[in-house]
Each structure stands twice: as structure tokens, then as C-alpha cells.
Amino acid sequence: MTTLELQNVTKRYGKETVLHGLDLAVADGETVAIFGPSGAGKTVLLRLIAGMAEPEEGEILMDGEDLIDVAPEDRSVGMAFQNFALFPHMSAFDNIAAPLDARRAKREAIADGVHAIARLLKIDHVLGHAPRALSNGQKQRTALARALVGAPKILLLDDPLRNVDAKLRFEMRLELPRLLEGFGSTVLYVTQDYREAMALGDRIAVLMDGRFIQVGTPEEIYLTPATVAVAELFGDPVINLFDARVEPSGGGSVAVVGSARLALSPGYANLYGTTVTLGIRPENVAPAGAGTAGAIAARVAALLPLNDRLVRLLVTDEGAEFYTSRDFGGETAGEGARVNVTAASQDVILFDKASRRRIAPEGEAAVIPAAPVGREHRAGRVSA
């Protein structure tokens, strides 16, 4: 059963259209990460669902009921904000209790609900503290407790980890899925961090310039990005892009990059003679032995430590720069060294040069599933 559905949702402020006819169906118990750059319209979308603003066009449906004329307090929606938005004059207890107070719940029920959620989030020892006495991590958990205490059908999280330190952010990426699964809420999680989107979302909806560019599982979006822009948003270092020409070779197809000839997966015969943009993720740029057919010859321009990896900036003989994060093993590949690299055919992504949209090989199955999936179908995560 679909809990939340957006149909042609459009929002304008004056003459500026912020959201352009958004469509999205979110299944009961599913977590969808709304991912995109600053200014894409992510927070505006959450405000529309929460009832803090109204769309100019379209419908927002919960279990088939249009929410447009339903008051915010009657929507069974909980929301946690990026800046915590705690009431400074109220204790942590009273902040968490606010949604239950608004419903005129009995004091005993309020106390039981607050203490239960506080114990779950490990903040029961600071319930008497004012927000100014809380650490950022405790503030974040207090805001989350306030959003969860009323057991909402829909939980809206507006980049809730952005203002906490890196250690807590990492810990909460691990804790949040287990916590949310226990509540069974349908979740929209806004973030600008692709790692959070991939770690927390059953699906990711990529929002850019007020439009959903692609909706799919983390694996689908990382491995088969709909556009160059989507591909560039995921991964560190960023995806490598080359100008290439598609040509036939021995019954198959190759992409000619400078003097290199990279094998392509079947299904690109219709592109023979076409110039395209070719993408390869840095982790898929593998070392190749000298004389390997079709390999890219390059020079190591710089060594860049990145966490537990060593990234190499390579420059081709034609002057194109690109990255590899693969281990070169015992091979000497220090700065200034000459290397040969290649990529497996299934790791090569082609984009149309004009539209910058991905070119799917002929016969490929649809990338975006016809129906959303719930959290019980959460797939393993891509390591990026």
C-alpha cells in the first residue's frame, strides 16, 4: 500500500517556480532519501508535505486522501529540522512533549511517551536540561525524539545530521536505519551528502532545479546514473569523463579514447561513428600490463591520499586528466611514472554529448522500478 504520493506538485514564490510538477510514490515503511545540491527545493518539498506551505498545483495524498485541506496537526506527520529548532525556554522533556501537548494528551500518557522515546535515543538523563546545556548530538536526538514521539505515519527529516560532528554523523548513519525500522514510519530524508543518501535510503530521489532527475535504488543511481550531472554528484573522487567515439571491433563495439580502445558491453551498434561522453568511476580504472590491447597510456601527475586509499591523478598523452583509486600492488607507480590502465566493459558508462543523458545499451531492462519497495527489501549498499 502506498502511504504517500505526490502528483504534479508545483510550488511558486512570486514569478519563480521552485518545484516543477513533482511525482513520487512512497511505500508504507519505505525510506526515500531526497538528495540534491543546495537550492534544489528539498526543504520546500518537506514543508508542503508537513502543511507549512501549500502547492500552487498538484495533490499530496496520504493513504489516498488529499492532504491539501488537512491542518498540519492532523496530518500524522513528524518533522525534524536541520537546525534542530528546539524551543530555548523549554526543557528537553517539554520540547519532546510538544506534539503530544498539542493533541491535548493526558499528562500520564505524555510522560510515558517522552520517557520511552528518550530511553530509546539515550537522552533520558538530560530531559531536565535546557537546549543551551545540550551538546549538538543531544540536541539532534531531542529534535528526532520530538518528531517520533507521536508515532507519525510519515517522518520528514530535513538534513538532521548536517550540524553534528563527523563521529556522531557516522554513528547515526548506522543507528538511524535500525531506529526507523522499529517505528515503521514512512520516511523522507533530505540530505546533501551522497553517502548518507546511499546508506539510509531504500531509494534515492535526485532533486535538481526543482525536478526529480532520477528515482531509484542506491545501486541503480550509482551504477546507471541518468545524466552526467547525477553521475558527478555521487562518488569521491568524481567520475572520470572523456570524449570518445564508438566504433565496431571484432563483432563488438569499442570506445576510442585518444589512442586507446576500450571494449563496450553489447548493445551499442546503433552508435557506430557517434561521438559520446564516456564515464568511468575512479575505482574501476584498473592497472593494465604493458602492451595490453586497448589500454590507456598515462603519466602519474600526483598522488592524493584519501582516507585509507591512495588516489592517483593521471594525465593521458593527449592531456586529459583523470583519477584512479585502484591499488597498483607491487608495480612502481609513483609521481612521474608511466602506467597503462583500462576498465571492464560493464564499468563504462556512455552519455549523449548534447543532452548529457545516459545512453542505455539496446535491450537493457528498465532502470527505475515500476513500484516502490519497502524497507524489508533494502538491498546491500554500494561502496563508494
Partner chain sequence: MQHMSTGERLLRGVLITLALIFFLFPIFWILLMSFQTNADILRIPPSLFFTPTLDNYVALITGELKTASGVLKLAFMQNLFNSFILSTASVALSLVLAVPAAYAFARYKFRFSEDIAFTLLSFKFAPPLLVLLPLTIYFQQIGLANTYIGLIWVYQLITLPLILWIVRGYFEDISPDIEHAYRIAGHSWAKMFFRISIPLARPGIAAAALLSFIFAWNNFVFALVLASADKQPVTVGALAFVTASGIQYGQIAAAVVISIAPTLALALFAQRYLVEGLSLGAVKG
Second form
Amino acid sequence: MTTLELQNVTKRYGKETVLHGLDLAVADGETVAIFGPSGAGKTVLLRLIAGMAEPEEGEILMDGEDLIDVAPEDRSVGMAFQNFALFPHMSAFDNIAAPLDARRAKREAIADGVHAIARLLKIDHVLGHAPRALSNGQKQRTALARALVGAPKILLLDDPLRNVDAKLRFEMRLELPRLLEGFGSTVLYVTQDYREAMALGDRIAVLMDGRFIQVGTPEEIYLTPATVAVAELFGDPVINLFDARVEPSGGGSVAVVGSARLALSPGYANLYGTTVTLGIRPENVAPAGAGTAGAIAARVAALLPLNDRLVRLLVTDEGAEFYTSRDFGGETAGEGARVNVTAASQDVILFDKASRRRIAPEGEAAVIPAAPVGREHRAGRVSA
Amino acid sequence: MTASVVLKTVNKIYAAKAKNPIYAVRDFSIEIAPGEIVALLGSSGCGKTSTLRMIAGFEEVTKGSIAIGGREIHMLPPARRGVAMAFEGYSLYPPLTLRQNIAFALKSERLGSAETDRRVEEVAKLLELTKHLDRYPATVSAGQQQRASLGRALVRKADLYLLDEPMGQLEPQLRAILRGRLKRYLREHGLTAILVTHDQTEANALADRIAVMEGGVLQQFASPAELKEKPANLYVGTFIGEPPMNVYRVEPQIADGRVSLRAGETELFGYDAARMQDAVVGLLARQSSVVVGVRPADVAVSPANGRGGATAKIVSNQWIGDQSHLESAFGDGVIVATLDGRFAGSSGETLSVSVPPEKLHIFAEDGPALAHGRHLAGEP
Amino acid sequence: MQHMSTGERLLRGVLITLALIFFLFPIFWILLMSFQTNADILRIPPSLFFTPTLDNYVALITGELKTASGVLKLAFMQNLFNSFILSTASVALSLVLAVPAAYAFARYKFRFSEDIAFTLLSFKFAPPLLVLLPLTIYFQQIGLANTYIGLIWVYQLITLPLILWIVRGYFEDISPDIEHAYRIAGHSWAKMFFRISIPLARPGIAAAALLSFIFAWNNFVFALVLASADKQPVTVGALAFVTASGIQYGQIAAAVVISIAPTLALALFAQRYLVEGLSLGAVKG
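Switch from the form predicted alone to the form predicted together with its partner chain and print that structure.
So here's everything in the complex, that chain up top.
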């Protein structure tokens, strides 16, 4: 039963403040993904928790007790480093054994512990190798095994998949949650990859310039990003942004983007006449029929295949660039083709133009629930 | 200004006279049309960088020839080959500002200062560098240095642009934006470019055609779509695609008008033979064992209904915004499916999974592709 | 990996040969001299053909030098022993002091750390004669003149800065994350220092120790001023061969051969470490 709490944690290097009064409460067994661009202070935060540096202000509480005066070796923390940080002069076995060795465990107990975790991570056949004789994937697993083997109360994972190839990164992303669940540790997972953050985090804490901009479930962050910056960090291709004027139309409201008019969800009546920043994610920019009212007319400037989708870079007549990753059906809509696109009202996110914060519609409902199995998902492809 | 590129049986052999010569690149031949963007893609050590360095002139060609615009250049010094190159290690001149670094590339073109400024500003705007132009390399981030290096290559007029991991140092978000920009820029100026990358997302997004390399040997040279739909062999099939292709070793059994692909006792995929192409059924009938590959995007799932399709038990379900990645226990192994939007299954639930026959990739056990969906490998 | 033309290859061979001759010829000539009598050595023109003799070595080892004007006592073996004691002890003391200090300078940024580190290095720039005269007076007053301890202390001026700066570069090359990982695994700072930091810096420590040993061994001026006959190392002891009846070139040559033999052997043995250690240190330090 381990909780971790940060209270007003502030870290300065010389005159530069790298972490500004961070507050975060992590529940027992919870995985929180610390996500942000490089230089945001993610690694510094982990170092503070591990005891490799001290905050100038604030408290770090483990199960309610302040950790500041506790030496790193006494914190019951496990950590996997981005660069693996394996001990180059020791075998993989000795690397993994280090935490057990520190507790003066019996030789057989150490061997048992190391072999058990090595089997789980499928590196039992390379335990005798020196780190330089391991592949990147094996190094990464060795580092992970070393972090896990002592069953630490708090597990700090500093972008552990950054330096492994794409295929392995994907496999590990699928595998990690199960592994972590088995250990029951409370986990902070630092990453620069929003997919990892969404897939692994029970919650995500978005860290930018030393501040938590938003802390919430993946749903909250993706569907209701607190700021334009958060919206831009999640999603590939990046969210499309337009300047738009909010106006009444019939019974509801519309956002006027150039010559196009996009319907808005109810709750924005207070914005009439103001100019806002309008965001639509590329997967929500859908092809519109020729007759669709208010659609955005654009030219396909470039085709960018992205994994299993075909992304199109579109340019409006006014010169605004934006992306769509939607399927344009049988018609190819190749480079140079003219298309009409639109977006559903629930997929439109509005931001204040000055503060760049999201504007919640009045009476906003809770997060949109996931669709049940088989209803929305490729129903047409299910074979009979 | 824009030229074709022809590499003819290019070899890079180290220690050629030794007992065990090392083939960094072996009999590599491709033809690139003027204005085409080509990516050399592969894991580290596959020979892609050696190939690029041979084109640039930093490595000698051990055997073979390289021609740009019909002119053989592989014996010329780098400066006379008419190529511009952006380096992975950015290699800017430290005492010059980013603006001077980029403008430096224009020295040989002897332009007026107004024209130089205009060109520098143009690429700076393209690469989001305008704000940083008057700073020195040491005071800007790795990503900004890399963009300046890219700018220095693009600002020049050259017959061919060589881009070595041009975006490796950039933040993912900016990388996504610049991919689109860069492609548009190359297109609109009709430039021929060769890009070296280990990142297939980048190769797919930028390149008209991709040369997949492994062990110094060209595995396949084709458009991104063709690599995905008709991989020449199992290596290309599993290398291209994120998440990677699911692969299973199966024994085909054909009886009573039914094609059954089995792993031991379990039927992984079963089809009505009438729904499959005769040629493909015939092919399967002749093989005792094949490897089938299934792209995660081609896996269809539905609630377990006992009406066909093999059952699979969800092991993990990860939502990443525009897609869900679903991993399920299937046969002796697992099957990964990517589904649009957010999928609501949780681990432990049972599903029916199936793959339409036209989406099956069939490989011989030793690697070469035998058939893709309705077509035998090698057919148009 | 550019190929070279035959001409280039030939030129390179010639240049390397010239450099080798330039550096190795004196050693070769000394070796020849050590097997010659003074008369052979002084013959004009010099000749490669002579009757080899072991007299020079015998004289050094027995400690008796027969010259035209009588028999001279030589303390060469004592000198050799002194050299060993002084160099070994100086390096050992320096290692004990400089390795932890190098670690501190590499890892911790404390007030004036750069200035202190630089001051220590600057001892190597100061002309030894500048510090020698005052030191002699102090040492005589506190009774350290002509003692091993006094000499070892002064030798720290040679060995300590060298070890400090080479080893510091090595410690800086070790990723702090590796050390942190060991701490987080539950080990104390001391265990980390001895199990991680020291072993990883070992090539650098070995190279630095070797190099400072050679420098200490070759030192002349400190020992010349601060030590009298019974504490003199070989470098100073060789002066005894400049006698009233002439310079004993044969014995000098034999003494040189014997005294460079240990350092040469050490250097050859640890060549790999030396080159690697020095070049790494040079890049970082």
C-alpha cells in the first residue's frame, strides 16, 4: 500500500527554476504517466523522487512520510533509466542482482529472484553476458528487471522505451501494463510519446516548462485538453487549428472559418461575436458530400501515408494548412484534387484566442464513454 | 535543376582483399526519376548510410556506378557532384550564426545580398527557424541545429538533395509538422531527394518510393502502399507497418470446399474455398506449411458469437486517441488488431477474430512472398 | 576509409621510418655504449664494431669503479633502490589523495572547485627551482631534508596534479546515472564508490599511476637539492660518473640502460592503457 504525494515541489538550478511548485497525488498501485516535451523537467522530477537531487521547496511524501532526508538507498524506489545505465563491468545477472545484493540476501535467494524476473522478461538466456554483448532490447529488459526485482514500493520509469526500435517499443508497450500489475508498484512513467502515455497511464500529468498543465485520465486529456499546447501534444498528425468567429445560426451556433461554417455543440451562446481558436483533430476531418452546407473547401497539397492510414495535407483557398487522416472512400482524392470536408459538432474543440485555454461549453457533460464491442468497429468487416 | 539518379550494381566492400570481405552494400541498383523523393529505410547497419555517403562522395564506390542526370559522378570529388546534403550530426560552423550558416551554402552561387537574404528567410520560415536565425549554434537546441543543417542543404540549388536522418533530433510534434512542409517544398520545387531514415513513419510520409535494405542488400524498392500491400518477403512484411504484422506458421488443409489454415490442432483461419481465388487455393494445396501474415488493421473483431471466426481472448486494450490497439491470445500466440476510435473490450473478454481472405499475405517458410490476398506474388 | 595511392603509401612508410630512427637511435646508441670501454666510445670515427664487455655493468653492481686515478666507490645500487622507494611511495600516496579528490572535482560543483583544481594543476607549470630554495630551508629547519618522507612529500608536486587531472576526466566520463542506479538499488555511497566508480575509472587510474611513476622516476632537480648521497635516486646518482679523471661514458650508458629498463618495461606492458587513458583524459580533461 504505497501512495506518493508531491506538495509544492520546486527545483532550481542556480537562478533558473526548472520545476514550479508541483502538486500531484498518486494512489496506491496507480500508474501516472508524466508526459511532456524534452526540457520540461520530467527527468528532474524523477531524480528528486529517487533522491539524486533535492528540491529547494516542497515535500515529497511516501505513504505520508517526507522523503527529503531519506538517502536514495533507503527509499524503496526502483528506477529504469532512459539510457539503461547498466553497470558495464558486471554481467546481466549481477546487474539485476544489485538490489537483492544490497539487502544481503542469501546467494540462493538472489539467484532465484534474478532467474524469476529474467524468465518473465525473457532474458534468462543472456544472464551471463556483459551489457555490451546485449542487444538494445535485451539491455532495456535487463534495466527493467533490475528496477523490478526488488519489488520496490515506487517504480520510476524514465522513458524506458525511447532507445529501442519501433517494433520492440510496440511489443513492450503492450506487455508493460501486465508486468507492472503483477508487481503492484505505484508507478511514475516518464515519456515523450503520447501513445505510451495514453496506453500506460491510468492518469497522465502533462508537464511543460516545469508546470503541470493538466492532470487527468487519457480521456480527459485527449477529448478535453486544457490548452492548445496540450491538444497539440496529443495526436499524430497534430490537431488542426483555425481562427473562427462564433455566431448564432438557426437554433444553435456555428463557427465561421473563412467561407465555411461549422456547426457547434450547444453551450457556446456566450461566445457570439467573439473570435476563438478552433481545433479539430485530423481523424475528425471527414469528407463532406458536394451539397453539405458550410463545408470547408480545400485542395489536397500532399499525401502522407502514416502507418495504416493515408493522411492528406489540405490547403484552403485562404492558404490555411490542415490535415485529415480520414478514409476518403473509394475515390482517391490525390494530390491537387479539390475536396470538401467538415467535422461533427462534438469533435470541435474551442480555445480562447488570448489565453489559449479551452472553453468548456456551458453544462458540459462528463467524458464521452467508449463504444461497446462491435458496434462502431468495422462492423462491415466481421466475417459471417 | 532536378535530375534523375541511377545506381547500377553499387557495392561497398570493406577489406575487399581479406579472406572475409565485409559487404556493407551489395549489388545495389535503383533508378530514381527527376523530382522523385526516395527513402532508404532499414535498421542500423543495413547499408543505407553507406549508400548515401557513396552518392555524396564521402565513401568510395568499391564496384558499380552512380549517375546523376545521366552524368557518371562516382569518381568525382564531393563538391563537383551537384548534391546538397543535410547531415544527421548537423555539422554547423560554430562561429557563424544560423543565418550565416545557411547563407554560407549560397556563397558559390554568387547571389546579391538581397537574393541571399530572401532565400535564407524562405527556408527559415519553412523550418520554423525565423526567430532563431541570428543565434549561434551552441546556443540553440539540438533540434534547431538540425533544422539549420537541413536549411543549409535546402537553400542551395542542387541536382540532388541527400537528407541523412533529417529529423532525428526533432520533437515528435514538430517532426509531424515538418514532414508535411518538407514534402510540399520538395514537390513544389520539383526537387529530387534521397532520404535516409530508420523511421518508417518518416519514410512513408515523405517518400514516393522506399528502398528497404537489410544486410547491405536491397529487399524491395516500391511505393509505401505497395510495400504494405505486396511485401516481397517476410522481412519486408514484418519490418513495414506499425504495429508490426502478425505472423503465423500454418499447415493448409483443403477439404470439402473449405480452406483451413491450422497451427497444430487449432484452426487459425478458415475460409470457404469459393471465396478465395483458385490460384491461391491451388498454391496452398501444394504447400505443406506456409507463413501467413496479417496486418493489425486488417483484423476484424466482433463479439464472440460462435458463428465462425476463431476466438481470441483480450490480453490488452490500449486506446491511443484515434485508434485502439488490441492484443488477444490467439492459437499458441497472440493477435494484434488496430481499431479506429475507442474500443471498449477489457482484458479477459472473448472475441471472434477473422481476417478477410483478400487481406492474407502468404510467404514461403524461407521468406519470399507467395501470394497477397487474391494475387500470386509477382502478378500485377 | 579512403584508399591511398602507392605513392602516398610509400611516402608514409618513409616518414614513419625517419621518425622511428630519430626517436630510437639514441636508445640504440646508449645500449651499444653500455657494452663498450671508454676508449671504444671515444674512438674517432665511431664504429659499430667493437669487443663487447660487461665491465660497465659489473662496476655498477659491485659498486667499485676502477679509474686511472684509483678505485671509486659507487652507490648505484642504493640509488636504484632509492628511485624505487621514492617513485612507488609517491605514486601510492598520490593515488590515495588524488583519486577521491578527482572524484569530488568531477562530480560535485562546490565553491571555487574549478579554481582549486586549476591551482593544483598550476604546480606543474611553476619552475621547480622557484619553490626549491625556500623548501630547502624549511626542510632543514623541520628536519625533513634528506629523508624519504620529505622527498615523497615534494614528489607530490609531480605526481598529484597529474593523477588528479587524468583521473578526473575519467570520472567525468562515467554516466552519473550508472552511479545513481547503484544507489537506488540500495547501496551506500561508499559501496558505490568502490564497486562502481573506481572499477570503471580503472584504466584511467592505471594510466595516470604509470605516467606519474615515470615522471617521478625521471625527476632530477628535487632530489639533487634535497637529498644527499644515501637518499639519491639514479638520476642524481649518475652524476658520480663525472669524475676528476674524466667522464665515465661506459658506466653512464650502463646506468641509463638499467634505470630506464623498469619504466620501459612498465610502459610497454601497459601501452594499451596508456594510450587509451591519455587520449581519453585529453579529450575530457
